[in-house]
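Just one chain follows, in the form predicted alone, and it is written as structure tokens.
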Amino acid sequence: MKARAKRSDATPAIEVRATPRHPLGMPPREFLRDYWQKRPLLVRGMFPGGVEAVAPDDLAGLACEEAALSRIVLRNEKRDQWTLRNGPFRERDFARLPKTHWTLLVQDVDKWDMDVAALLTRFAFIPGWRIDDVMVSYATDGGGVGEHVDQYDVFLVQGAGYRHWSIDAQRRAFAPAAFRDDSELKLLREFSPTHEWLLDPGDTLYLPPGVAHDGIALGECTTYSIGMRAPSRAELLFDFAEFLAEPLTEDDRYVDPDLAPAHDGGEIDDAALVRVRKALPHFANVEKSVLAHWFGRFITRYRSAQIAAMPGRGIGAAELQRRLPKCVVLRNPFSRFAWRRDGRGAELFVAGEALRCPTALARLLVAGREIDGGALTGLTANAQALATLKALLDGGHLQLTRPR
């Protein structure tokens, strides 16, 4: 009789090294099982040679754009003071900054720069609708944003230069009293790191929600932060309630045709609570299709930085079919796409809207930001697919352009 192998209860390593076969240092399934939303992980060499997707001057230029979301954080190390400035900035604002101890942060850089967006291919094992944005930070020597905690998963990819990271690997909830009240930044009053590292170019630090951390630049450095969408339960509940209430009319009211004489005029008895539950059946027994329809619209609208601008004129169906084979279809980088199966077809979600279309079309549109028009041409024989493409082009979510 063979001896049964003992199950290993060893805690997974907190530091691993990437390989050409496994950029995470392990198969994605193992990472999701042992680390995702459970414990932090440092992956050495996830991006061999480092990442230089955007130059500091270009990042500063983007921070001067009205539509970009940008911040500058200044640190007075001697006084332990932090100052937050919000963009858009002007060129002279950068000229007035000190030589050290400041950081420029710009959100949604993946929407503006294709090289930055290309970093997301390394994280394709995570559903695209779950990823929020790539924030890029450029820091001078001693720069950082202070000891803080995020309520979402984040991958911190070291670009050019070096950054010293400290973390408290113990995930925990923080009461309001745990944060300082002398700064606009949500900084921790106390921070007791359990691990410290110097990240080289190309190293990646994964942090699940609730892990306190602090990063300080050693010389000039750039960090790419891939953050996840993590709506709070309150946000989900409020939005879902509005979604369910939208079709209801003034005639839909609380009723009590079985009302019995009250024993105490101020008492809310069990019978009243039963009637309240009957008045709110949507929350107790919502159908999966209704839930999916709402969530697809919500998650593609959640935390949108920009709204797609409609083109000057719409495109006719005949013109679309004529031009499509010779064009590349570009997705608006600010329009989020997701889809789900619905019977024999699919429901496509784009920037909070829902459209019915064939599954093949939904797959192609969600798969990448550039789609070969020729691959879509055969689908336009389907009236529903043609109508979906036309609606997305007219809404500014897609654009036809000539191949490069």
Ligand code: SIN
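As the structure is a prediction and not an experimental result, all values here were calculated from the model. Each form is matched to the other, and the largest set of C-alpha atoms that superpose within 1.5 Å is called the rigid core. Numbering follows the first chain given and starts at 1. Compared with the form predicted in complex with succinic acid:
In the core-superposed comparison between these two forms, Q37 has its Cα shifted by less than 2 Å. With the core superposed, R297 shows a C-alpha displacement of at least 2 Å between these two forms. Superposition of the core reveals a Cα shift of 2 Å or more for F334 between these two forms.
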Second form
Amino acid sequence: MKARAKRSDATPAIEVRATPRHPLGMPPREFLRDYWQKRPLLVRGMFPGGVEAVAPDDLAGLACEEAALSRIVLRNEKRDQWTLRNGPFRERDFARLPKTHWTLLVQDVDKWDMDVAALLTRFAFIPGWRIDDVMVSYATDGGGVGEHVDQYDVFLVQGAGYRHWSIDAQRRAFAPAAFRDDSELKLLREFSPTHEWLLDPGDTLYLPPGVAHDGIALGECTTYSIGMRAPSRAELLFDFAEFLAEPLTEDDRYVDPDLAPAHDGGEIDDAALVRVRKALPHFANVEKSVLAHWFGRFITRYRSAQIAAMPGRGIGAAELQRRLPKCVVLRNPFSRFAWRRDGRGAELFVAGEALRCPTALARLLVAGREIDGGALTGLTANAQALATLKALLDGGHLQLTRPR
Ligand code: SIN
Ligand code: CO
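Requested next: the structure of the form predicted in complex with succinic acid (the form predicted alone having been shown above).
Zooming out: every chain and molecule, the one shown earlier first.
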């Protein structure tokens, strides 16, 4: 019987050296267990002697192709300004570039160049379908793409030349407010590097998704980014739903042969939700409140032929309270209304929107297209009711009119 190596509790090293037997500095199984999707790793000498699979001139040539995805990022170091230019480029575009502080990046180079595609054999321990592409960048001295995060795992292979990399190995979550609004490049407002390295040709930096990083060229250099494909959960859900819907025929519909007489106008009751759930067996475990929240919004938007036009000016709360008793409130005929009991109050659905509102108001608004303002007046002492009425008037879903 073989003795199994004892797993150490110590944090795995962030920097290792490749060996001829283990280009990752360790067996792939160990890398996947300790680093993959978990923590960054710098592998010194993963590609001994560096990588020169594509020459800068050839990369520039590729960036002039209509079908290639290319961009140039220019950096104004003094002003901390970044400019993005999208390809395809013309030869003369390159002639006009400054001597330093710019980077050319071309995606999917592995699809065009067999030598670049060959780099992927080093990553054969990752399923091929999980790998997206090899992006190649050529940077002049001081060039980079700014401090940023990527949403996918990436192996940054230093091809030729040297690049200074800084990373923040501690933080992995960034709220939308963490990004600068002065550039299309989704740059970070703040960046506090925990590690800095100068990468030599052939060194490879692995970063899991969400690790902030910044690479600045020291002289001219090329970088090969092996990027993973990580569909967002939203993409998975949309595509799966489309896939499930594909074989369904037009006559396969929501049905309610057991319909009981409606009470309270347009209440979406539990029986309706049971039918919705039956129509969507793949989502049988979705919470009732989530299903109701979605269905109310969906069904009041469904087949709406027109969008309500907003009135020229909104109505003030005081004006609303003053005018309401003498008015008839008309519902926009194109705005569908429905409601659902929600705890002690209600959720009112109007043309795809959901508004919290007292049950009494929801009942009145949903029951008919013409509502006596006097009946609503008493309810406006409740701030939520007042806000709901105001929002619906301002949105053009309701209108105050004189009684006929
Ligand atoms: C580069 O190659 O310049 C940028 C790669 C990256 O940061 O993802
Ligand atoms: Co990046």
